[in-house]
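The form predicted on its own is given below as one chain in structure tokens.
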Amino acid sequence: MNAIEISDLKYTYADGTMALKGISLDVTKGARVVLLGPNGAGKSTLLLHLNGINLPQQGSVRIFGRKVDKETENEVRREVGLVFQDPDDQVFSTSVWDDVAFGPLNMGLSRHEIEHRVADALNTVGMWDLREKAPHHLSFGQKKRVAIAGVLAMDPEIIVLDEPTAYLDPGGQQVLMEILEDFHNRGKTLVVATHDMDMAAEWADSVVIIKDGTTLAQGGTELLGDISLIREANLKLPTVSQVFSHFSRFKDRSLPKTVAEAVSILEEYIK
């Protein structure tokens, strides 16, 4: 079952910048979906027509086969949550605790389901010991996770994520990839969007790359390792393909995208 359906989505801003100019993708249902792309792209505007801020001028979204459109957005909304790339876009209130309840609380949930669903988020992302601190007195790393929170309390069966490693320390992403795989072992379907190839390859199930507001291709994490579709897309090779491109007996032969990849043809190799 697709969690997500687009279809030929475009979208014009008021200033005439036409941001998307014809999007199609699916999305299966429990996937690990990275979303990649050149500044410009679109990638940001895309993410917020999944749960309705932005509303398709052209084409369609669908979630769980509902069209996303005026009559719809605020269902859409309970099925998608979004956490922005900056947590200071998203987190307002005066304490921890109040900022992740707030969600809940306009969902009109009983106080002990309020309680319960705002612990198990705080528990997960690791802030329950700061749940009474107010969030501008966080790091940015600490009010990410907040803002995390916030979307996991209110229990959305799709998670997007625009930039979420962004700004933050290797530990700090170290923590983030910790918090989607428990998303994903909980069987939620999570779309992130970024400029991490590394953390693509590592993590993802596929991947979407766009360009100029289209959709330039969309597949497994192979298309990681397609040196003249990342040549065309303005992103660069992870890491390790970066490595093994150079060498010329790999030149006819798909380059290893991860760590363990790596290892295991050099492996071939010391033998």
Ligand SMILES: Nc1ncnc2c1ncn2[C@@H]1O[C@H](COP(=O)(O)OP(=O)(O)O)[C@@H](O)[C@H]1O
Contents of the next structure:
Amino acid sequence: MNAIEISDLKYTYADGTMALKGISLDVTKGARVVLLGPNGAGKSTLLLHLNGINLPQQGSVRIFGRKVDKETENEVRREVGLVFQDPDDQVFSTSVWDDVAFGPLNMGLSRHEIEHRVADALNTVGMWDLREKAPHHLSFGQKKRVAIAGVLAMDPEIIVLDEPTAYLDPGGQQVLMEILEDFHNRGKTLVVATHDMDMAAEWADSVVIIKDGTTLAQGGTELLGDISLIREANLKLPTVSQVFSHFSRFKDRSLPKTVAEAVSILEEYIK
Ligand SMILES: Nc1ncnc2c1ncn2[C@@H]1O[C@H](COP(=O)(O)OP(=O)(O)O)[C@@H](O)[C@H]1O
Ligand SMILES: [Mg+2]
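What's the form predicted together with the named molecule like, now that we've got the form predicted on its own?
Okay, now the whole complex, with that chain kicking things off.
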């Protein structure tokens, strides 16, 4: 069974902006999907449909076969954890600890289990020492860490992150990659919107590119080295691909995208 099935999804905001113009997408359980596209493409609007914050106006979204609608949105929210693009939309309690405990509290878990999960999540994102602090006094990157901890504490089956690396320092990005790796190893399904092409290349097994509310391309990471597609999507090549794009002998084939691919090509020449 697919973890996520999106069929001909359309969404128009109250001011008339048609943000999604018919998106269809299937995500298999355990996949690592990266969602790419320029600003305003509709990435956040799409992700907000995955846990019922936006409900489909036309088309449908199914999570493990269950249609997302007014009746199912609470169950869906246990299965899909969403880290918003802007942590100020997510982090609102009077202390960091309370904020991370909010989801587990609503799940009706025991006090002991909640304390355990919150401590675990805060330690994982490196925010335990700041657990008493008011979230609105934190830096943007720290708030993002708290928002990620909130989702960790819920332990959902599907984790959706909207531009998670933006504003994280290199240490925070490294921690995030470890969290994603751990989720993946535990069989979770991951969907990440990002502009970080290097992260996309190293991490994803499936790539979705959207622009102007429609799907431009869908496939494996070979899409990331497709010069004309990347240009059309206002994206840039991964750093490794940029380097190889300067050499004419690589122009006619899919460019290497990851450090490992570059090393294996260079080994041929440096022998
Ligand atoms: N609350 C809103 N009201 C009206 N228009 C919106 C709202 N949120 C987003 N939009 C518009 O919808 C389109 C898609 O936005 P968004 O999903 O945020 O794109 P992305 O995340 O890819 O940058 C943009 O044109 C944006 O201006
Ligand atoms: Mg966005």
